[in-house]
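Take a look at this one chain, the form predicted alone, written out in structure tokens.
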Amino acid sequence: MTKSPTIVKFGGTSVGDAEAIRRAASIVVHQANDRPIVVVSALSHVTDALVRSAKLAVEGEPERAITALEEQFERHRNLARNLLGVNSQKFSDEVDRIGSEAARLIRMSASEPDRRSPIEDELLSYGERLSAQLFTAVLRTMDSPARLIDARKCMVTDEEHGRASPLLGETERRTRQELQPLLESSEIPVLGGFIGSTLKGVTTTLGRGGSDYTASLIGALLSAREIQIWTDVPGILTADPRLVPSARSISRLSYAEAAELAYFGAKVLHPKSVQPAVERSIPIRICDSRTPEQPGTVVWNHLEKASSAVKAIACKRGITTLRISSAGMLGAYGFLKALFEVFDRHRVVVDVVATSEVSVSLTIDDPTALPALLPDLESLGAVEVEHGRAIVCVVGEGLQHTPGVASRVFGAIRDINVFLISQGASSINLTFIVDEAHAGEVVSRLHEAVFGE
């Protein structure tokens, strides 16, 4: 039998530097036996880089949006010489040309506002393409037959740029058709994350968490050993250790509490890259790039027991709470759907429901949105905004089989007023809101009360 391959991503501060690139590829060439495949994001900040200049075009400067990216290109030709050498000149070549074809794009970006989205999709898509190839010319200077892969022939996705999703009949199709191949002459594939095209070829991206989701899928389509995430932490964390510095990281964890995490604040995770592994049982595995000897955290369904109840805690900030209260609702029915189509209707993602017999108070992460949506709201009703809200939730399997953690949990913030609290939805989290600017004295203290330091 073919031995399964192991999925090896690395996050945008993993490659972002010399040093780090350096580290990184000595992981994959470390693991050649495992038969790796390598996923890579683009260089730590060059994403931002992008999409501010794609801004800028939009603004009305494409000639400053231009000027803006030349430092990141510089910065990779800097890095090409750096780690190549003599070797460097093809890269370089390769890099220049990007820089006229970005040019290109964003003088198209301000011109033409009908193709602005598959126009913007291309210029993101530069960030993981130059990322890998730089990659791989780093790897063949180890000696390692590393191969360079366009991730858009692999992911195939629908038309929905910004936030693609893949096609998986065709996407499982091709991913084989590329990769196995090389798996088989003991090749080692590098391609970008994040990145997909559609069926007619137009680039596309996969939104937030795509490169941790390109390297899941494949993982999952091909029935990978393990999936790993490289980052610049040691696993996932008992919280975020800028609040709470002696925050320690999680050996284990099931992936419906690391969805959790991740969904409400733990941003070593993004909740759709576990989803495929979840399918497939396939464990994912969070790394330190700068410690690899280290085990990390895996992420799996085959654990122990915990010898505690809680296992982490999460805290996402800048959130707004809405409460919809009408009369109507009393003894009536349709009222939640014909408020969630209203959600729907905007493309508005909500955190956190609870209700009362008259009322509704829900969280939102995005209150750009609440413009076009207090309109539809207020036709059901009355509606008030809070802003400046924090999401606490508090995550473990242990917590469905434990008395007295609700207890344990509120009486450590007793002083500290709770806006919302949802608990029930998920057998594994209790979730409630506090104001923002408490947030971090919150998460400081159940820390303190449930891990004891």
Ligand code: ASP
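Requested next: the structure of the form predicted in complex with ligand ASP (the form predicted alone having been shown above).
Single chain only below; no partners, no other molecules.
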């Protein structure tokens, strides 16, 4: 039997410049005996630039959209010259080809709004397609037997452009078909994350940050030994380091803790990337590619007694709260069913819910469906909508049996208005809603109250 592979995924900053790419490539080379499968994101800022150009096209400015991308294409060519030297021509030709193709798509998107979603996904896919090609070429200059694989041949998805979901059976079949022979011949497959294609072969994307999901799904499908997520922080930290500069790395987290943190704003891991690993009990290791000798964070299902009840605090902004009040709810059954059927029909995801005798409060993070949703909700009761809120989520397995956490948490923010509280739903988190403007202050005060810094 062949040895289990190791998934080695690099985020945008880990392949952001020549030095970072060399470092990432040597991380792969060092693990050559562990059957690495490499998954790369687009170079840092490239997907943002592609998204901005897609938006400019929609706004009727295709020529500006095309010019704006030139800087990113030039960056790829310069990197290739730096990293590949005389061997850079083939890659530069590919950048030229993709540049012309991108310009054609942008003009098409501006003039054919009906075909926009697949066109935008095709455009967004160029980031990962280019980074995977460049990374493969760099590995080959280091005498590594790297082989570029078009990720769209493995990741088969539904047709939900911009947030496609993989079709698991077909993805498993094709991933095995594409990658197994390479592993058996000791080659190193390199794939772009984030991208897939429909059964008809139309390019799709998995949603922002989706390369983690690609890595974890491929890892699960091939029963990997470990899924490594190489990023720009030394693991999952006790809070977002942009909000709490003193946040520190956590050595171990359970899958449930990591999933809650990822879902409620810890961007370091895509929320969907935990589930595939859980099912096959594969450890996910999150490490800093600038300090590869550090152990980072391991997410797994083993539990050990934590020194503190709380492991970390996450925060997600841009939240909308809805309160639906109806006297008819008093003592009646069927109300909640009717209410959630409305969300189901409009395909709106609800994050946090709290109910009283006559009202239900809940949060959504994507308000785009509100205009269509509201009339249906109003048929059930009076609806109040508030935008500009944030979810704060305090997470730790120890919350299940440690008294006094809520009083410590709310004591630390007693002068700040809290709108909705949910504790006990998953037993490992305490979640509440505050005004977005207070979110940073709340997280840093809680961090100090809980971790003493």
